[in-house]
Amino acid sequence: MEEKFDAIVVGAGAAGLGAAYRLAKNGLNIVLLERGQRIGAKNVYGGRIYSHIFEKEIPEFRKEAPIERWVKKERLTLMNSDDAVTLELFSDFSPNDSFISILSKFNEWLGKKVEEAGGLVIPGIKVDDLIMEDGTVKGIVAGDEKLYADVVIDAEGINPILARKAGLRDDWKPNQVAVGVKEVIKISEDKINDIFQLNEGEGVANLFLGYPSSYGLGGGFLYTNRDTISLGVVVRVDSAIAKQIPIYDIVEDFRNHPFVARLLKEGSPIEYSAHLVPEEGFNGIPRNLAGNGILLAGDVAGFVLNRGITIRGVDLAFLSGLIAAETVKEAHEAGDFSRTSLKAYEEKLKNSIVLSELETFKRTSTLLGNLRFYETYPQILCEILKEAYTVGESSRKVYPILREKMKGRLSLFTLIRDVISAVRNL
């Protein structure tokens, strides 16, 4: 194939789909290449997506998108091996809604929107290399085929093969990525509503600290789909290595915890998947996001924000794709696809919520690297509350229990310092 495109987009995740959709709407001749046999086949995600960017870009979003449930309950649960303490917020979050979706279905829908806008979408194509001429990207190599374009938008995801070949980023280090493992549990819609006390269309987003990640850096999650539950664990790779955590068993152990087992006792696992996730936030973003004839968008650029209480990736990735597309449109009009021209992408990102949000919470990754939040505090809190609520011949005051449980494990000064740090940075 010797056809030349205005732009080639590599990867049909949220970033690539956003880029392709906006480029096609702008009338450019583009092709979106995806290595999966269908759009969405390679996408693994916990389940919650924030809606505002999609609603702004796609007016018919709420009517058409494959939304499972709208989040109305936020839960944070701290666990030891036997017990759990849960903080719950119930609220109508409109107009800043988040929703639960099965990402493979959601991205498949976005792929159809790209085609409706006039974009060419080709699944089942693995991009092996970049075509480079005099330090400028001129296209891609896929098997024996070569495709040429004025610019390549690299949205290849967590594995930065093309980005490394373009010299835009190094490979990830173990402390920069986490491995996520997920099960999908089949339960009827009515039963989910009964278990979690939900009305039709309402959902729960539950994050867990402590036991689910074997007290390593990471946590568990539970999202209520329409008639399934997404249950999973994410553990930072360096922590998994240091603690010798058996990743292949970790979700089953989580599912069998007494707190979770009660919720899912009438369900049955129907799906298992695993995926790497960028974990370092602002500090994991490469210095250069644009090169001669190439831009980075989505996971390959590190656009994932983990605040501990919320995790954002899909909406930021989609927006980065839209911004990349606008940059390409301007470069197309100017006839200049050099780094000098394309670095306007980096300025646009700085003026958007993509980099502003990541920069606002840039210290959060350091805070979330504090092992006490996963190992010490969940266990101490469960132990304190269990004893405080236990009534026998005599009852104990909370403060003496606190001092007893902290002894040899945590100083009062460290506790105060950690609380202040969490309040400031989360």
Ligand SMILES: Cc1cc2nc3c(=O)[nH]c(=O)nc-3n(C[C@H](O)[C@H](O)[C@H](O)COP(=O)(O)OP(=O)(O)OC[C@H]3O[C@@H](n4cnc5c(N)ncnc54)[C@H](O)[C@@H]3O)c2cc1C
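Residue numbers count along the first chain shown, from 1. By rigid core we mean the largest C-alpha set that fits within 1.5 Å across both forms. Computed from a predicted structure; not experimentally measured. What changes on going to the form predicted in complex with the named molecule:
- After superposing the rigid core, the C-alpha of residue 390 moves by less than 2 Å between these two forms.
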Contents of the next structure:
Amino acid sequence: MEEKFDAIVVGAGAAGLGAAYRLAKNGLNIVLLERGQRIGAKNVYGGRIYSHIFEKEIPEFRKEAPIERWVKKERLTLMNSDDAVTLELFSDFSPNDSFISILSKFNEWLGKKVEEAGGLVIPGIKVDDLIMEDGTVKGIVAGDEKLYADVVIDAEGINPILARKAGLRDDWKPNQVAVGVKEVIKISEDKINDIFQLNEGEGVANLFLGYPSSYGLGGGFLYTNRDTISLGVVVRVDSAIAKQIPIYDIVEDFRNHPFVARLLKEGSPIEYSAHLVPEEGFNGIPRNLAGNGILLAGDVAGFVLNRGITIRGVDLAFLSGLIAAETVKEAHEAGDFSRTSLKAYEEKLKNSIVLSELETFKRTSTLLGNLRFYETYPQILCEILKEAYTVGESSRKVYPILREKMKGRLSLFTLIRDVISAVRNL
Ligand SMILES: Cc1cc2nc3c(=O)[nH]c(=O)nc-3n(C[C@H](O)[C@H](O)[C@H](O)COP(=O)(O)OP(=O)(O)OC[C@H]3O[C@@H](n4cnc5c(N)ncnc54)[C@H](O)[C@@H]3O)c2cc1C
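Structure of the form predicted in complex with the named molecule, given the form predicted alone:
Starting with the chain above, the whole complex follows.
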């Protein structure tokens, strides 16, 4: 088969699906290739998606999308090995809502939207190589097959095999990516509502710092699906290596922590998965996002925002795909697919929330590299509050407890500096 398309999209994650959907809606002759045996099969994440971009792009989104629950409670829990301190925000976040969804189902649904819009979606095809002629991408190679196109949108996710071949990005370094492991735990819908005090359709997004990542750079997460719970841990790869954190056991330790175990005591694990996620935010984005005949969208371009209190990649990946598609449409009209023409993509991204949001939080990754937020603060806070709430033989005031717990672990100066830095950069 030697066929020519207007555009080939590689990878049916949120980025590739966004690109393919908009290209198909714009009437271009496109194909979306996915190595998984079905759309969604290879996609792993934590649990929550911000809705605004999907609502804007897909009018029937609220009626049709496979939404498990809408987030009504945001929780941040700091943990040591025995105790936990939780801050909870209960609110109606509409119209800027986020929802909990199972990514494989969500992407499968997006795949159907691409087909409804007239796009050709082919799962079970692994793209092995790019066809390059005089430094320009002309198509792809998959096994014995070659497919030609005016342009390739590379949305291959975290492993930048094709992007490296196109000379657009290097491999990630251990300090630029985190490894996430996740379990899905089966619990009935009513029990979840009881345990987390939720009304029907309402959900909890709970992030954890400290013990879940063995006090390394990372954290835990818990999202309530309709009748399952997604529970997992993310640890930056260099930190996992330095601390010798056993990644495959770590989620089990987290699940067995007394605070978590009591939430899950009615449940049983039914699924296990692992995936890498870009961690560096703005500073991990390659200098060029467009080459001759090729554009990068989603994780391969590093469009993930980790603010410590939220992790956000799906909506940014989808939006970058939409913007890549708009750039391709203009290049198609101009009949020019050179880097000079396609670099309009970079300008459009700068004017969108993809790059503006990542730039706003560009110092956050430095802040999140501060081990005290994972090691010292969760432990000290748990210990101080436990002492403060404990009644014993002698009367004690909070300040001496505070001084005793901080002694040799944290100076007042460092504490003030970290608080200011957190407030300014989160
Ligand atoms: C543990 C964890 C928790 C996270 N939590 C959240 C969260 O709660 N909310 C959030 O918004 N984001 C979260 N993220 C980030 C989010 O998952 C990603 O940013 C987003 O899914 C990226 O989408 P993508 O389309 O760029 O990549 P992917 O979803 O990885 O899609 C890439 C696709 O390309 C396919 N592919 C790769 N190579 C080839 C090839 N050669 N040929 C054909 N197909 C190929 C893959 O099979 C895959 O389907 C999390 C990530 C992790 C790992």
